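Presented as structure tokens, the chain that follows is alone, the form predicted together with the partner chain.
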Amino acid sequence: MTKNLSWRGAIGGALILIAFLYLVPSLSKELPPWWKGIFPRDKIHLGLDLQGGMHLVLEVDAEKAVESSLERIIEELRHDFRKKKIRYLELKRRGAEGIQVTLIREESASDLKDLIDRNYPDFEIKRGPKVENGVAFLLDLSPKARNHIMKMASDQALETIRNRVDQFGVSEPDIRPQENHRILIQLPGIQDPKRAIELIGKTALLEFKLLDEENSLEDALKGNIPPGDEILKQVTVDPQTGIKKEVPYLLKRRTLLTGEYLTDARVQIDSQYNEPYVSIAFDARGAKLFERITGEHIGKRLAIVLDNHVYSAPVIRDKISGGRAQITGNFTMEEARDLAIVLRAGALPAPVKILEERTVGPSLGKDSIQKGLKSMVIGGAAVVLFMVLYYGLSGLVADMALFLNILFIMAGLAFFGATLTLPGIAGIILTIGMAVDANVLIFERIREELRLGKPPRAAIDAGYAKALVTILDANVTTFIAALVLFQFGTGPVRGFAVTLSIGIVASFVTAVFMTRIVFDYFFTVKRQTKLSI
């Protein structure tokens, strides 16, 4: 029995030591260098509600990705039709379902079928509705291909957003995919939520388009937009007065070049006006394209369009080789920097929508921690006092268990890399109240046994044995509730479930195992004969 006890004592001591090791990183400001190789380094993560920050759930509009993918295929089809001499009346997209082709002659039908079967296996070809002077066919995008496009879009959006956030410089961002093309983003300690949202949510599709200088802008503004043209606006804000000004442009709809060939984008300062601008660089292919475009359109105006807003529309003076260009547009330093970030990180494959946004100011987080700790200390002290008054020295043993319990929960949080949230603190406080329950159950049983006239040693044994079943049953049911909560919960609820689960396990270990060591020590080794309970 004594030998058994020393083993248990050793295990207990080891548990406490390990718990301390896991807590050191959270408690000390700086770790000595020799610590890092061997010992745990992770601090307890604080939830956004405790340190301030931003929580976002975005939805990738994956349908849009399918649509733009169909648009691209239509362009390819046009090219193929020209090559195969298939003459058509109309080639248009039907929502996100597929494409409708209207051929001029029935004879081309077999050529079309041939082409689709050979080069476009993702489509199924069907007869379309009857049309005058033509034959209509429907090309349906297969569900498999559709899902693939949507999945690619969300994956790529996740990657792009991750890149942007990394470059924005947030210390411990957490970005992860969720079901239904959603993305969860947590940015602790962010100071300017609005700027962060703009940076993350920007589609950042960069396009170069020619101005239509043959047709009149006035006519177009009245509603007479020439076919193949569109009106886009340039928005400028006067830095002195803050007044917004919108300048419309009539542009050719066709995109000559997009941002996909970008290799770099950085902020530079215009020495003449002391204004920041963004300088971009193309890769070899982009540079060649840019050179050709500028060479073919000397004297014309080329608009730089980002997310359907014109940034600038300079006149091409000469063929530009070397693959460099500038985007100017009355930027502040911050705006220019953010624009460079989104251009470097690439465009989102589809627009995103904010489904959920939670921001907690850092001052509120600090308040919450302070108040949580204060109520923990006061509530805990009351319980500690209460136990000693009620159970005497045994109450002190229960208090020791309580203290160890809190230690183990904190260490457990560090060990699992779990996040401590405000409801989590509440969970710990609740565990403090409930942790004594196991000891109360045991002590009440011991008292009963003593009343039956058993000596302390036997009463302790019987008390522990009888209470154990009840404690197990009671804890397992709470544990089940905590696990379900963890499975279904999100954010703060999850944090609460984690602390509750760790708390249940910890309280079982401390109340049943640790206290027993103390009792056995006094009544087996020290051969105490009186029990203060």
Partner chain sequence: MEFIKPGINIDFIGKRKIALCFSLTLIFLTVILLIWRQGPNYGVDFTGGVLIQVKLAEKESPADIRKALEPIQLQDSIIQEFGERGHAEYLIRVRKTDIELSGLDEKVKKALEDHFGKEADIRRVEMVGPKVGKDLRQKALFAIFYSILFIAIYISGRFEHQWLMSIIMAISLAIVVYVASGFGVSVTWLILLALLVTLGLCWFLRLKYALGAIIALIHDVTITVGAFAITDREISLSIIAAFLTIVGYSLNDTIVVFDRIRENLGRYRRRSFEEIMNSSINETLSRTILTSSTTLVVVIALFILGGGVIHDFAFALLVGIVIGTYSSIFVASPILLVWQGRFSESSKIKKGLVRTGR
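Having gone through the form predicted together with the partner chain, I am curious about the other one (the form predicted alone); can you provide its structure?
So it's only the chain below, everything else dropped.
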């Protein structure tokens, strides 16, 4: 028994030591460098209701991702048609359903079917409506491919937003995918919600397009936009008056280069005008493309377009090699820094819209913490006092188990990376009551054995054995209920379920395992003959 007690004591000591190690990051603001390479670094995350911040639910417009994918496929089809010498009248997207092709000659139909069957397996080809001077075919995107594109768009949007938030410098963000292409974002301690929303929601599609300087901008503004052109605007703000001004540009619709080749984007200061600008760098392929584009269009104006807004349209003076470019646009330092962040993090595959936006003030969180701690202190003190008055020294053992229980719960929150919320504090308070309840069951069984005339050592053995099944039943059923709450609950309900689940396990360990070590130590090693209970 003594040897068995040694092992149990070692396990109990190890559990306490590990719990302290997991709590150190939460208790200390700065850890020594050597700690980070050896011991746990994650601290307990506080929910928005405890420290304030912003809660957002975004929905990815996955239909737009499907439409963008169809647009890219149309460009590929144009290239393949030229290569296969398939002549066509029209090639256009049909919403998010597919593509319509109108061939000039019926004889080209077999070539079209061969091309689609061989290179575009996600499409089903069938006859389209009757048209004049041609033969129409419909290319229907399969539901499987459509769902795959939508899922990929949601996953990519989640990753992009996560990168942006990380680079924005928000500590302990909570970003999770939800059903129906939605994303839950919780940013604790955020100081500027408006800026954060703009940063997260910006699509950041960077494109380089040539200005159409051969056709008249005035005619285009009157509605006579040449085929293959579009009008985009540059928005400037007068720093003196704050008045916004929109400058229209007539651009070639064709995109020469996109931001997918970017490897870096940094804020720099213009030494001549002392204004910030964003310096971007391309990868090897992007650098070659940029060099070729600038070499072929010397003397023309190349517009830098972000989310269909022109940022600048400088004249190409010479071939630019080295894969570097600048985006200027009368930025403030904050705007330039945010632009660099979204460019580094990459573009969203589809626009996102805000479904739910909630901001919790830090004063409310501070008040919640104070009230929660006050409840815990008062509730804990009442339980501690009752146990000592009713069970004597055995009550002190139960109180020790209670403190260990709270220690293990907090360490468990740090271990699992869970977030402590106000309902979570309620779960801890509930667990405090459950923790001593198990010891009450054990102590009452021990008292019954003592009244039957058994010696203290035998009464302790019998009391623990008889109470164990009851405690196990009660904890298992409560644990199952907590798991159900966690699975189907949201937000605060999940916070309550997490602390309750961890608390139940901690309660069972402390009430049955840790207190038994104390009793066995005194009545096996120290050979006590009297039991205060």
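We call the rigid core the largest set of C-alpha positions that still match within 1.5 Å between the two forms. From a predicted model like this one, the values you see are computed outputs, not experimental measurements. Residue numbers count along the first chain shown, from 1.
Is it true that residue 351 shifts between the two forms by 2 Å or more at the Cα, once the core is aligned? Where the cores coincide, residue 351 shows only a C-alpha shift between the two forms that is less than 2 Å.
Does the C-alpha of residue 433 move 2 Å or more between the two forms once the rigid core is lined up? Yes, its C-alpha moves 2 Å or more.
Establish whether a shift of 2 Å or more occurs at the C-alpha of residue 260 between the two forms, with the two forms superposed on the rigid core. Where the cores coincide, residue 260 shows only a C-alpha shift between the two forms that is less than 2 Å.
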